[in-house]
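One chain comes next, on its own, written out as structure tokens in the form predicted alone.
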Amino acid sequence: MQTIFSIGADALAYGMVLFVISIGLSVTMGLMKFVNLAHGAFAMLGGYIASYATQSLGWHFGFALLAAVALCMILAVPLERFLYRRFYGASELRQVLMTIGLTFMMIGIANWLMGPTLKTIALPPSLQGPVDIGFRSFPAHKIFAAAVGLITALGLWLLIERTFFGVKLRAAVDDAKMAEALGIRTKAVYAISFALAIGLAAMGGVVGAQLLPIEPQYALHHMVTFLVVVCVGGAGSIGGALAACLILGMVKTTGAYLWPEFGNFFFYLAVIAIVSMLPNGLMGRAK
């Protein structure tokens, strides 16, 4: 029984980290219809910024997290305006090639500036030690990661479903020309949505750095994992992405506990099974 509870706790932490990073990709793919395979590179960038801020500048973890998110969102604005916007409506192949090229460029810059070794983010004392959760001691940073994931899910759902901006975004997705005719500035909506998605990636990169270490190949190592979450959950679905992360997190963690020699076999077996039965994902809309 203790093993079952331990698997569940670790799966929740891992799944929430995946969710915080992947939900931004789900937004760009599902709501903006853009395949941004450079998404993981922005999570890596956020992790590097936080690592430099805490290790070299001596900043508190909270300030480093805010700085990483803010700087990545600021960088996203000119990138969306002068690069990504040129590929809206382009074929998925062109989008993939452009974003993969951008990923390799960011990997090269990261390797040149930060070196090829792993970078750590200094945690405050409150997140360093274990916390007694009854059946075992559990790392405080994993509890923090799970809490951030749940808060992000609720906040994003409220933003998209219960705010005027969410109405504008959904209108722009359903019929951009009609939305523009009604006075909605669709380009501004897309720019804000893209910056938000990049900010979420950066936040996930920082919060999840203890589980997904920051290094130059980060974007390539986890690219497929982030894409899988979107496909399994259904592009653009917050609930679908959350469910996918929890299910896949449970499968991956169970496999790591009980059959570590199989590696990611059970993770991708679950992916194949789900997308075979549900081509549009757990909560994706039929195309």
Second form
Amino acid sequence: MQTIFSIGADALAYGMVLFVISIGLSVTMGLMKFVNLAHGAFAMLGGYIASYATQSLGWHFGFALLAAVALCMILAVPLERFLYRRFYGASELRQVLMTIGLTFMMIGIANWLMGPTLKTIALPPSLQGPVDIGFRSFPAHKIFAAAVGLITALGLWLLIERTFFGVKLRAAVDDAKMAEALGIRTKAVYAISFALAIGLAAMGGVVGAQLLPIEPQYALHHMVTFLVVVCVGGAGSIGGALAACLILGMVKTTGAYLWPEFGNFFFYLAVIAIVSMLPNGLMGRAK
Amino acid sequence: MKFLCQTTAILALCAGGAFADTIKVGVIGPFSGGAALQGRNFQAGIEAYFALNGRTVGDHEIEIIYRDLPAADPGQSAALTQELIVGEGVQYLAGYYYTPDAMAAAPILEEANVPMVVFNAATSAIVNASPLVVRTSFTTFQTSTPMATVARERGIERVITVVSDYGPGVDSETAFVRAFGAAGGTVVESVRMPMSTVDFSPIMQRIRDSGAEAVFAFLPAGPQTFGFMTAFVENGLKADGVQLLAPGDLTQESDLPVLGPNAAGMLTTFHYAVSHNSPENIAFTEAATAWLGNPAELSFPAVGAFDGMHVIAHMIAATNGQQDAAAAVDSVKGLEWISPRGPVSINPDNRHITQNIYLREVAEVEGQYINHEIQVFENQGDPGWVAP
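Now show me the form predicted together with its partner chain, since the one above was the form predicted alone.
All chains and molecules follow, beginning with the one already shown.
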């Protein structure tokens, strides 16, 4: 019984970390219709900034997290203006090739600047070590990551479904020309959405760094996982991504406990089953 | 036809190369990509050898030609090896970080009349792939087996083994299970984890539920080891007194600054620790870190490369610079010398290095974590080697 609770807690925590890291990609792919395979590279960039800020500059984790998100969002503006904007509406293959090229460049730069070894982010004492949650001890930073995931989910849902910006974004995505005719500055809406997605990537990279450590190959190592979350959840659906992360977290954690020798067999079996039954993902809109 | 061309080219080079005063050594290793630090350690070991012994053997000057192989890639390894032999005319091949790369290059050796000195790749079977292979690193069997004795000496009865599901992991598991069973211990469970595992919490729960007193683990160094050690501490296993045992790959010196306090007190068995206290090692580490620039980057592949250069220099002296691979390899069979890791010799039967294996404990000394040697297993051969 205790083991079942234990696996449940691990699954929940893993699923939420997955959500924090993948949700930005769901925003770009679902709302902006852009296949941004460089998403993981921005998560890595955020991680490197936070690692440098906490380890070399001695900043507090909270400030480092804010700095990582802010710097990545600032970098996203010129990148969107001069590079990504040229590929809006382009074929998916061209988007994939451009962003995978960008990923390899960022891997190379990270390797050159920061070296091939992995970097850690110094956590404040309150997030270090185990916390007693009644039936077992549990890593404190995982509870923090899960909380960040929940707040992000709620915040994004409110932003997209309940604010005027959300209305404009959805209008710009559904029919850019009509939206523009109605006076919506679609370019600005896209730029803000892109920066927001990059900021989410950076936050995910920092918050999830204990589980997915920051190293130059980060983007390639975890790319498939991010894509699987978006695909299973339904691109652009926050509830879908959340559900996907929790289901996949449960399958992966249970599989790793009961049948570790099967590797990721059950994980991918679940992915195939869900995607073949629901081609648009759990909560994706039909095209 | 291809064979004929290569042979002709090689013969032409031999005829010209025999009396030349420059001996070329081709070194293949990961100089870029995820394992670039290990490639830099190859270079550090070679440069340290030159710094301490000079670049010449008699009248012959040694020239190193590096080729980058960022990840395990047998096809590319074979291609680079051929290119070094045919294009550059190397008389010796060296390096090879990953087993598949060494295996892919081995069939070319006899045809090309070139010996290979393996600086790192650690599967027992490599020396059987060609009679011209000499290895100066270690095998996973060699470093994992003494840990069974350590566990028994400390009164540990029940152990769970947890390894990454790939060649070295399986080797390590087999070596430990065999030796621990023979020493009267019980392996209660053996778990093989997929290589892509990032969340080790379920594994930690599994270890807890198994009721074992100790875990024997093997994972590739880097993100995996970091995640494993962190999970081990955060899930309370370390606090509960479960002992973590592993071969030294897990606590290599270049990873210790990151693993830090999570690894403190951990026991590992390995052939080399940067902290090894001997005049040979002090001279070696000074020369190697002078080249690396950063003392924290020095790790075990450097000593494999350093001793590899010692073997190559001996081969050059024994053959007086002539290209005769069989004679060169014969000359080092049974060769004994004092390495930075302690006394070593080349086993005449399998051309693998016989060496001391040390039990080390991760300890904090003057604010830095080191592998502190606390026990010696002398003159260990390779228990995983099976005569062909």
